[in-house]
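First, one chain by itself: the form predicted on its own, in structure tokens.
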Amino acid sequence: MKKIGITTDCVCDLPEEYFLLNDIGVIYFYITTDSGRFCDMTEVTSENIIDYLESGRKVNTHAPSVEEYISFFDSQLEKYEEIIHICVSDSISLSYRNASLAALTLKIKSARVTVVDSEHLSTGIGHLVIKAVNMRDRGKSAQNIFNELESMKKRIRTSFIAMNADYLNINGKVPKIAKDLCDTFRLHPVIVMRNGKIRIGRVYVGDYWRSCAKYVKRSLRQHGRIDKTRAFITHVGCTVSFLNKIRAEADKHCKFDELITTKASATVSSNCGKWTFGIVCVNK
């Protein structure tokens, strides 16, 4: 039996090969459509869900149930003495609450499960997963890893720019009046995570590409404070040529050792829509 296992929600948006190479346990969210309920990543992709939404239909997203977390943790505890599970922010999902209840339900085993509220979504969670894996591989204790994640999550900068507020409105993240204003004045909202909650950080006006370039510049303007080890460009339905332009724009303002492009999960994609992308990095 291995000492420490790192597990997480699929909405951390890390590439699937990273999970396999680094022995990370993943539990999947669900998407409900008119046709039924589908497992994110294994039964539905961001491309599928965007095509579906652009046809005018709606979806609902769901965290795993308490029972599913119990089964998941039980299976992981067969392989590890302890597990650290990193969840999407408690304020935007039932993930943390369901995982915490599941851990308590395990009773005598509960001391072997540590559940972390990331206070982020998408690759904001991914940064924490990578840190946890690196510390595990260096032989750090579960308590040391937990303490570092609690500190690090305050330094992560998770934000995305969306072409419009349509999907944010459909899924209840912003009111209809905000959506209508964005449509009328060609406003492109920036979604930020602050203290675990989704907020509209600012809006850009006019041409979308110019707005995106301004967003990238602003995101990286305090480059002296940013940890240059790694950053993510996480996107929904962006073309290769568009992503290359984003990468070139980012390189103008901050040189990272690794600038990793990842696709958002279907769960994240359904809440923000096509052409959304984010620069997700960490402060020193």
Contents of the next structure:
Amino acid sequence: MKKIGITTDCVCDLPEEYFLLNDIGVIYFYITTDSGRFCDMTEVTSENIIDYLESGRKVNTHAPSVEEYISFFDSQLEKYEEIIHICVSDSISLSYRNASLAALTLKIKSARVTVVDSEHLSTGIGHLVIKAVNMRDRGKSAQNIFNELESMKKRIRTSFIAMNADYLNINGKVPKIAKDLCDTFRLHPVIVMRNGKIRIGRVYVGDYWRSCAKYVKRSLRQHGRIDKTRAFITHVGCTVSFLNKIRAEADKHCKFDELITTKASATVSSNCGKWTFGIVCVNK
Amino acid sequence: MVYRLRQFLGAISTTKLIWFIYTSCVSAMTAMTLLGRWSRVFLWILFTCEVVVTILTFAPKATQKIHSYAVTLTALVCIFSCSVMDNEFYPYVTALLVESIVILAYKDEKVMLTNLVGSMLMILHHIFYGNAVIFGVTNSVIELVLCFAIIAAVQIFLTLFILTMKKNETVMRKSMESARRAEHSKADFLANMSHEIRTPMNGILGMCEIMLRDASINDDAKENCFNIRTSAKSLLAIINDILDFSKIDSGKMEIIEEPFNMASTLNDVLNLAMARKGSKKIEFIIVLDPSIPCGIIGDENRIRQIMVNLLTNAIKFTEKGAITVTVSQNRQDYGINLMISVADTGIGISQENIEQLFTSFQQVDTRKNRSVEGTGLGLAICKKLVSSMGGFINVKSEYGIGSEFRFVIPLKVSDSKPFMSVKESESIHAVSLFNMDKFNHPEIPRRYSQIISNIGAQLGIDYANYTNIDALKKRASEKAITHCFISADEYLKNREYFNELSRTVKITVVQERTDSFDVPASISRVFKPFYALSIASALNNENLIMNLNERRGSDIHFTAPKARVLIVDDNDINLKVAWGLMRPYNMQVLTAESGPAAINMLRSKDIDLVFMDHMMPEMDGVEATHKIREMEGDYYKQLPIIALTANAISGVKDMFISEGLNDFMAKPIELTALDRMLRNYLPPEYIQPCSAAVYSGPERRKSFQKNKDAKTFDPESGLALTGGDADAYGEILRMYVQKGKDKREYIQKLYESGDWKNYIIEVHALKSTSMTVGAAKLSELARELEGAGKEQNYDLIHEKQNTLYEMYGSVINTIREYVNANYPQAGQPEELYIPNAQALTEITEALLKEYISVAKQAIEAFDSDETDKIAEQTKNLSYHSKPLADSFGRAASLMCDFEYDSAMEVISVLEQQITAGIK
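If the structure you just shared is the form predicted on its own, then what does the corresponding form predicted in complex with the partner chain look like?
The next block holds the full complex; its first chain is the one shown before.
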């Protein structure tokens, strides 16, 4: 039996091949529509949700329940002696709470499950997962991994630029007046994660592509402080040509060893809307 | 605060907004009056105007028009009074202009003109009674003229603006009307075209079905017929695609949710896919979750349509490798999420093209895919269908590697038992021999290995796969095997071993549909794709998988010999088609060519179910139904009437039900739909389940007497050679006997005249027909004489011709006896077909008894001429809607064959039926 297993929520938005290659356990969130309940990534994708929302209908997203976490951890504990599970930020989802309760329940059976609140979403969590996997493969202990993750999460810069505030309003993140103002004055809000909470950062005005270019430039402006090992461009419903332009723009400001383009999960997509993307990187 | 204000402003109407502005202005004027110490009269004027406007604003019955005039006139009065009080004119020009802009909100040019007139009057007053102008002072005059021009220009401009706006609105309204009419016309066009296109398609497909079930046509003709049916179905599929797309586009697609079994759907889809695969070297791999419930509630047709679409695309774009179909489920509180994916090893799709994949009318990469047929509608339709069922569809692809299309649909469950299970699984020890090395794509062994490794656990049986014969032999020697599945290649390489093994082990050979090799009777065969369901079927001794002939026909799972069904259609081909499709159910099928004919037939009140065509001349199906429902008696109110129509546009079902029909079935008649209708609407006690492998009714053959030489006539082998259809075999035998007499004499005549060329032709034909019916010895002799003729070995012919002649006569007699014993007169299929019930004349019981009496006398006197005469006289007669040609014609035919006893029996049965009350 292997020593340490790394598991995470599906909203970490890492490519599926990465999970398979590194034997990362993933637990899936759920999207509820008016006709059913669907598993993120396996049954419903980001494109499906965008189409659904653009037809004027609403969805709800749910983290797995405590029982589902227990069942998930149980299955992972058949392969590993102990588990480190990295969750989406506690302030935006119940997953950390449910996972912690599940871990507590399993502790009674002497199972060792450590739950980490990433204080991020999307590939912000992804960075932590990759770090954990690397440390595990180098033979580090669970405690070391946990400590490093707690330290690393303060250095992760998770932000996204959205074309408008429609989806943020639908999900209650911003009031309607903010959405109306964005529509009227062609404002493009930037969503940032600060101390585990979603905040509206800067707001760009005017043509969306120009705003995106400014956002990329600003995100990478202090490139001396950025860890150039890896960064993610995580997007929702962007075309290939648009993403290529973003990559080219990012390359102008900062050369990364790996600049990985990933698609956001359906859960994340339902909160941002089409044409949203983010540059997610880590400070040194 | 701002948010609330905006919400408030957004919610208020034009009149209220204008009242608010008006009130503010009146308040300002009131303040001016008080501050300027103007006459109190003006206060009263302001107060009165305010009250009038307020009442008109909040009064429920006050229209916007009244409000607009009230506001305009009172505003003019207020401004005029103010200007008079103030003894000034020019400051109030601005007020007039602002007032004009505010009343623009009413969008009424008459109000604006009223305002203009009022403004002009005010100016004139100030010119003549005020000090607006000092005549003689040029500047003053110019100021006045300018003022006048500005006020007039602004108000005229605003009036023109309103007129233009109204004109644009009218144009837009007309365009929308026109669009709505065009939409309507499109719907009508589609409805009509749907009918006009589907009617002949119905004829083509139905005739093909009938021919495919006709055992008298040879395999080549059957193959051609099958190809015609396949092409016709493809054409119909394209037409349906176009109609479906239009339906979906206009939001009129109906999703019909009914319980269905996924196993049956999958079987249908795979059969279709295998037919479409053709000669491509593609392996179909099926991965099933055996715990999928056997009863799920959804629109089976649409789900099948989506699967067929995806599979068709996969086949189109894959030249070699594998197509993997995965069917799985996730349990939910409401039932299940059914997940189906189709993955191929085809050309794949680039990421840029994935973005436009589900867009209508586009086949991606059209230059490259020019040779690939397709309207490009398929995926767009799939997406819309999945969406209308509350599900989602998505795609993953890598260019040059392959694609995977996956869709998920939420469904309720009607029966939670697993759709796949094996009886007495603990006693089964199954093995298989499949060598994966031969496959042309590395993906295939990987996927097969995955399936095979799970089969034992999925079905709860002891199961192991071996990749070479030695390992299998070792296993067979060490531990008992009950079932063995082997590929065709392995069988052919080790034929003797497996033939021997089949004595103790149930062996199933898995073959391609194009493979042709013989196996002994102890070995069964199953067509690819080979998957858990085919294994389960084989282990349960069920014939869920069709053989070559059966797949070209259709499965019948029940018969209803007591049921009487009436088909009403003005088109005789449609009647024949419908009759032919219902024939295998062994029902009594009557036909009528018009509504009045149907009504006439229904007076006997012994019809159980009516299929009523919609579009007929003189009286259409709906009108006929009304008349039937108006007839006296509960029978007519409750008689199930199913609309048959080629018009499959959405909404027709509701229309038919509202007109008094019970249900609707689209033409071309889909066999599953027909099956469902018969199950739903025939009295349950009439339905008799039967084995799916048998087309027609219950077993009627007696076992052949053991002291007869089986080589002379072996009905078992004859039945096997003609596809296992007992009824069809009976007809072949009858035809053999009927034609045999003349043929025998003709061969003898050719021999005697020395016409060897034609002699060879005739004995050649005799060789194959005799083999077909099971007369192996006669066939062998005919083959010998044919060979002798070709070699000009006439001595042999002289030696054996007499033997042939005698043997031929003996075989004819033997077969006649067999037919008489095993295929009695009642229930003869072709006699149930009444081409035109309208032409039959109903006779009385007394007259019928007279005919019966005469017929009996003729039979007792061995007078076949008399029985022929009676048959001729009664051929257009009926009694209680039962055609008498059935009985008297049959008796006459038997008389010709000297079957006097049988002829008497036929007439006696008819007599008994009259006594019992014919039904």
